[in-house]
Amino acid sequence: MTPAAMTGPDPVTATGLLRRAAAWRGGGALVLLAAVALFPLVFTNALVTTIGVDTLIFVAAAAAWNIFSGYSGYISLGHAVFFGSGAYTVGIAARDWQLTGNSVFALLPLAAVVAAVVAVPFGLVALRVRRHTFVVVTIAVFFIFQLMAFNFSFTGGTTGVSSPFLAWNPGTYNDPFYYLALAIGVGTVGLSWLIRGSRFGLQLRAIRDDEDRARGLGVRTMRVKLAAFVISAFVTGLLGGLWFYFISQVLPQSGFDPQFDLSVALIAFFGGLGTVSGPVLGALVLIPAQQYLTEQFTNDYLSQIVLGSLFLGVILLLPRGVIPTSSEKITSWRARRSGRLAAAGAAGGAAAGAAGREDPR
């Protein structure tokens, strides 16, 4: 046997094989980042322009979803609390300010800015139980900011908020929504891939996969995890924002909709829990899809049994993910392939050399 077959796969192959799949990659996200720019330009009916502006929002929730739950391992289903707190912002602002025309785009900010001063309590008492009992409270924050929603007068109880007109052309007015959507998510995309890489989304994994030890190496698990769900925050209050002009309207059962924090959490298990492209995927596969089912069926309950029953066969079938689970069934077949090769590779070799052997000059 040679000494490259007892060492090993060749190092030079296996680098060109990891920058070769890794420019696959890239070249493969720009491919999509270019048909999703072009999409509006393309489809122009406005029913398919407001489910894509829809599956951008949602690209960008569950990629700031993932940013906190998906790296940490804490599961949250309360994250329509700063998406409400985002839509009633801008909402109240516009309307007590009295802001007309474009100029309400400039309170966005100002949206994400209230999103996360709210989960900075909210994290402080909910980050300090387990994992387990923390579902269980954002739950209970997200009936609280519902409820309160529903009773305050500033909110507008029952008849909620109106946006201000938008006197933009009929035929291409969401446009604006689609680019800024499609600018936040790729933003949040490039953000939750920079702190999977840094140093900061280490601690986070660390803490996913054992709090206790993470505490004992030095970790602050308490800075961390707030740090995360702050970050979260301040993007799923921008996206809030958005999406109350692109409504036109915030009511307390759909700013605060419980069916919010549902898509999310199957968005990213769908995907890949963890991962930057998971989240991605999910969106772009299940938003259409649940757009379609709400309109197929007149009673929005189904629907929502029909989401609830796909989040359950996810996480039985799939736990971990589409992208995890392809990426694992990938590297299975390579590694049986290369065993058949490495094999076939070593018999033919054994072969010359009995034929050597056996050659009587």
Second form
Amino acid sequence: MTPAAMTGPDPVTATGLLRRAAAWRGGGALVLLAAVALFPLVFTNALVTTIGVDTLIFVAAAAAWNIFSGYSGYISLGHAVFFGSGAYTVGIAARDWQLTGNSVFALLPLAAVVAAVVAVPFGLVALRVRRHTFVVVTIAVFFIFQLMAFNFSFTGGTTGVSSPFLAWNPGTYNDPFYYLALAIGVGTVGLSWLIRGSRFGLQLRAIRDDEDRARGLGVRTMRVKLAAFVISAFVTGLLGGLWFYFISQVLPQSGFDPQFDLSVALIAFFGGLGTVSGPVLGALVLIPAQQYLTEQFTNDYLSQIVLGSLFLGVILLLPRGVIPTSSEKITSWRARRSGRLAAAGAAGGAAAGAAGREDPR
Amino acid sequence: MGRQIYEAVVDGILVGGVYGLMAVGLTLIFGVLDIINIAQGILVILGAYLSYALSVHLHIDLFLGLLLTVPAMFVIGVAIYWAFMRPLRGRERTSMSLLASYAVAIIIEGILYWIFSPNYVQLNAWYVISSVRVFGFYLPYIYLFGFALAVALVVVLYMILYRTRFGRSVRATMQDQTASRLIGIDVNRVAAVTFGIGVAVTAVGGMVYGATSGGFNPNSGYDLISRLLAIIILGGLGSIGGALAAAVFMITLESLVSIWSPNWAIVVFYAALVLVLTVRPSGLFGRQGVRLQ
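Now that you have shown the form predicted on its own, what about the form predicted in complex with the partner chain?
Now the complete complex, all chains and molecules, led by this one.
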């Protein structure tokens, strides 16, 4: 029990429960952030910090994907378009403008802007159709981009683009990437939290629940969907640029990677689609697990089979994700307990029941 | 040049017919179950590998082998439906089915890599090697045989759908699931059998694909599924005639563009889809109801 709840007027009422839950969430987020920030100081092994950078990139990517797909209910399997566009943008710009050293990092905003610009025509076409057709259109656009990267000459074709050499100390080479990815991740999750509570976020969730009725109530659906799509693309492009410097090379099949599309969707589904914390939890669990599996099974195909089975298990057993399912369990347990406490006189049970219907975050 | 165009059109129609059969299976599954089966592409490859195993190890003719592989794929389809698709419930069912079948595809792909390795293989028989003179140029027999078989099977599917009692219950389920259940149709059985049929056609599609594509490996499933999805969206989800027309149109377009540049042909293929959808969001033959879910 937290001090805030102890001093509250009546811990059993709905407001009391909500305040206590908010305190728990805020405290948990701070502890997690501190642990993640200290992580590279404790684990200095480059192999471990590489997994850390990958994980943080996916935290941000899944949170960005969730801002569009989770809130609006339009599942995108084409976000690798933005990731790859970001990576190619910084790669081509650094190559053609002959930038070297740390100055290349000044190009990262350009990656985000290019991805956002790509998202406008993409969204204008793809968002005209409804949900399941949308999924397929995103896959089609994704393949167009991958094939263009293969076929154009300025993308370097099958050899791709290599990044300028960074003359850093190999011992701490990963650390700048780690903290940059962490900063982007924290920013994206914060943005996701702000959007979820805003009027814009409510409009997105109204579209998810019933698009026709939302339009009837005056939501400019196309504008709202496109805005979320562009915001999501902006962050994904930024991450693509960062990832390119980290990997120091981009190929058509690694920049525009179908596994990326699937991974961000899997992470968000695992944690809880449309929640703020779900994608964070999903990435923190799944990416290290996946890396571990790949190292354990020297057989690459076996790790692929395990990944697919894991995905299938999540969809069948936890169709709504870990966060919504567990928060439901916790609130119903609390409601039962407070119902027992209040059985003597106070009608706390009903209030706690009302709290139980709060949307999971 | 005129001759090249002529060849490309004939080629496009013959190959398009086979794609049409595979796309009909996919669009039928969507029409009845509201499920987009992403695994269709890798199931085609699985069908091709089954034919490959039968012909290499047991020396069974490719067409004769279909008598074994078609029922096998039907059973696999029903099993996938019962184990992974039937438990999906609720509002997000279509999206969930997409992801679940994607996961199934990844698992099958991994298993195929494991058993058959990533090396490209091709199906072989006398009718794959020797050619016949049709419409003034030479084509391997398999193109004609495959096209004939695909057309025959599409006719059979049409007969099943429009002339049998089972077909009537399938069409009723496509129109309104709740009403069908109320008048005593076993919707679960219809769904399972439809999924089975939709997957069974991949055995035929896989065999012809394996013999005409000039080599395949487990990764070829991605190329197939993205084409098939583009075809059924263009034709209008759930429309069987639309899927056939779109298959022939798209494959012909691709083979025409590849006269000029094989690299850009597939880009034009997807660009055509995007262009059509900007004008008609429900596809060429789509019902409005499909668009509104």
